[in-house]
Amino acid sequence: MSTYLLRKTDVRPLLKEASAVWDIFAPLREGVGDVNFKALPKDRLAEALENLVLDDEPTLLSPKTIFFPQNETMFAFGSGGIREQVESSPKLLFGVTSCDLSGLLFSDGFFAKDFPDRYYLSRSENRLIIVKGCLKPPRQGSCFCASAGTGPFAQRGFDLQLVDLGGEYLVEVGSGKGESFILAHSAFFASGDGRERAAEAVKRDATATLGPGVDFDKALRLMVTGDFEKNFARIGERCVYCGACLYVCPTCTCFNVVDRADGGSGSRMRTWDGCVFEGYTREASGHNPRPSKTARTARRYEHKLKYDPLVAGRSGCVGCGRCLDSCPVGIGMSKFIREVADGTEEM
């Protein structure tokens, strides 16, 4: 693996420069202190620079948004016939946790599956990913990459990775897009010879410190062969059924399509929808397969930690802990490993 040295003070130049050929998305401040990963807009990129973090603060939303936005027209009708709306341009990501590369990487995976999703595919099928591994919890007492195997370093599915050695990053190339990226931007790079065993060290002590949290690997085992009625009914009382853990999840691809016509035009969008939610699972009968809230309870569970390891061959759950930061009532994927893996009641 080749690898580079990147000052950090020249991180904020060097996507100005990239810019030019790039749409970037990265983590910015916005409003009272969220960080969100948001476009940079090219007339006001400095402004937009100036609100970039760099540190290890975790982002409300994980990129996922910028492949399969929460509304999206897929295509208008009117009097000129049928217009598609697919957006393809390119992308270029900076500062994805690697929690989050991995749920990119299933999306994908989901979105390709049986019968390829154009407008995701289209929207990701041109994109740079640089990811920055994390040296502490984004979310303490929330998050379990190392637990679940996808962090805090990412092992594959990048083009760059960025390992915080303090004043300057070592860059690790993941691909040949990435090491096209430093050829096309090499005023900004030094070579990274003799400071891998420095990166190998902060790899070290930061898995120390994330990890290992929860069981992860004997819960999945225990998902397919227990019995977890009594958590999910238990769990699904609490539920306020709000749909936070869903909007905030990486991997949550399920969505709705609604028509809106005006007259002679209009368009078809989709909306983000979700298995907890009672009118998700309805047929055009009324009849519901899931009426419980045990059931859909039951569902969102099942799906992230029994059935994609069966069908995907990998969890669902990628350890990021957003599901419990953003749940008013405790309610956490974390929480309920412990209660599979422990035999406890977390919630």
Given for the second form:
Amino acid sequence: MSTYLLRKTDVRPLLKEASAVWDIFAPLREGVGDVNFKALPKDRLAEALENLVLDDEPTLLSPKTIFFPQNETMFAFGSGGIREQVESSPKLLFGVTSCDLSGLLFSDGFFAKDFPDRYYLSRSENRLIIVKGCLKPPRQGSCFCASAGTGPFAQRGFDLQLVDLGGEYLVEVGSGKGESFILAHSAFFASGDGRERAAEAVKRDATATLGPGVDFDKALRLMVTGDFEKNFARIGERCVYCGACLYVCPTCTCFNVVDRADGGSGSRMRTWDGCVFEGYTREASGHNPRPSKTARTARRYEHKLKYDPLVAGRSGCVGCGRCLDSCPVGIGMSKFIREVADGTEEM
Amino acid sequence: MTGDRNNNEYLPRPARITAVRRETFDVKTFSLEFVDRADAFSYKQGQFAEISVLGQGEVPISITSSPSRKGPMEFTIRAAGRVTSAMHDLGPGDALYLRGPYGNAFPFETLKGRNLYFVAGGIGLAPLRSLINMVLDSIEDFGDVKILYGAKNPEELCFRGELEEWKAIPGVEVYLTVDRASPGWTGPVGLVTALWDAAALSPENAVAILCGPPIMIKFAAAGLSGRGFGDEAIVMTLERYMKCGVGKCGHCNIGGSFVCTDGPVFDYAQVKRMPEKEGVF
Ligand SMILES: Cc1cc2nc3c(=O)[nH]c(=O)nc-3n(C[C@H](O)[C@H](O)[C@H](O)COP(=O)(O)OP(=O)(O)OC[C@H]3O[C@@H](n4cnc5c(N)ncnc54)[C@H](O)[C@@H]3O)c2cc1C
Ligand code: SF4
Ligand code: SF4
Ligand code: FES
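And the form predicted together with its partner chain, for comparison with the form predicted alone?
What follows is the entire complex, opening with the chain shown before.
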């Protein structure tokens, strides 16, 4: 793998230059203080780059929102029939965490299999992902990427990965697309020869900041053989069914479909939906095969930890810690995994 | 079951209603043909389509016509809510949009040489009708065919004309029952499971194919099991709320399966392996 060096002071000029070709998505501090992946507006680039967040601050929503937005138009209809609405601009994602990269790769696989999802795939067909590994957990106490095997630095799947060496980044190249990007903007990159060992040390230190973690593999094994109905019942009683955990999760992909119409024209939209909601499975007759809180709560944990490993060959939880951080009543995947692996009662 | 990457599976094709036949006070059968391409799409017995009334929404509906017969696609639809009621307001010449076909299918080749019991409740006869007519079109390949059909009351029996035609075919028997009789009804009263004895139900070299409300499926499957039918000889459809039909929206999942792509047809052995708490029935 070839490596390069990128000075931190060159990040903004680089993004500015790259914006001629790419729509750039990066962690930006928004008006209210939240940090989220947002498109840099091309007409107010300098101003927007002021809000670029380069230290390890947590993004509220995962970058799945770029390819699977909270609501999107599938097609418009009217007197002229149906007009498909797809979007496929070239997208450069700058500063994606390693766990979020795993989440994106997981969602890629899901949307591409069997019947390919044209909306997700066309949004993501022309993209470049620049990962920036975390030096310390953005969600201290909630992150468990090291236990889940998804971070804090990525092994593969990125186009470029940045390792923070202080005043500069060591840039690891993970794909031909990544290499081409460096060639296209070669003025910003110097050779990284000789700095790889320093980068390895940074990665080791970063992993150490994550603390003791959870026994993820043990939990995955026990999910197949064990009985956790009591846990689901207890957690299901405490949950307020707000859906926050699903919306922030990088691998939750469920959606609802609705038509909006005014007279003879309108559009078909899809919006995020979630398995914890009572109406998610309720049919027109009123029959609801999965009405109980316990069963709906179980669905969320079992889908990610039991059925995804079975069907997709890997866990649907990537250990980002967002669900715990955003839950108003302190429910979270890391706590659940601890309950399963250690037999404790965490929530 | 794989699609084309550049093909947008969510885009429905324009179709036109060519005929509407009333079955009961809230059920109608619609004949449809595509507007963009005249060819009816090729489908298998037991598959469904996603039908849209633009502006109202989209719903999964079984294809009730038989792949063994030329002619329009037919859908038998109960006015259950927003979209299905909007469909009931439409008539010949009106536009609908549809995509599909989706889902697996009822077995066919493996049924040859066997005695067949079709067990249906209410509008559940619609998907079964596709297979029934396919079987009847090569009846010499099959053993006895018995159709056991129940509805809430006599007025809610669908396909009444066709039931009479089926009855007249040698080797075919039709048994009807209703939950509540109304004046003029001389047949049996009770659940469809109460027809077992009248139909001289026997598991020998037989396969039972079930379609109806979840509660009927549950009791009928257990009842057939009790009468000696093996789990593979009890075939049924499962119903789940569906939004996409293509394994993406998540709504129809049970355990690691999607009813829309792995089903809706399952045998009892598969159903028994599903996690019961997910509300299989
Ligand atoms: C595989 C399959 C085949 C079906 N075949 C037939 C058929 O041949 N004839 C028939 O009359 N009905 C059939 N149904 C049931 C039919 O889809 C529902 O009655 C219909 O979706 C109700 O929609 P609505 O908008 O009228 O009601 P609303 O209550 O307004 O429903 C709103 C939305 O909920 C969803 N929904 C509600 N109930 C169901 C349900 N039971 N199954 C799936 N989605 C649901 C739909 O997306 C619908 O648009 C079938 C269902 C499935 C899953
Ligand atoms: S379940 Fe929670 S910790 Fe796991 S990927 Fe989703 S939001 Fe992150
Ligand atoms: S965020 Fe917490 S309270 Fe809200 S649905 Fe998820 S688990 Fe329940
Ligand atoms: S209906 Fe959407 S996943 Fe089955």
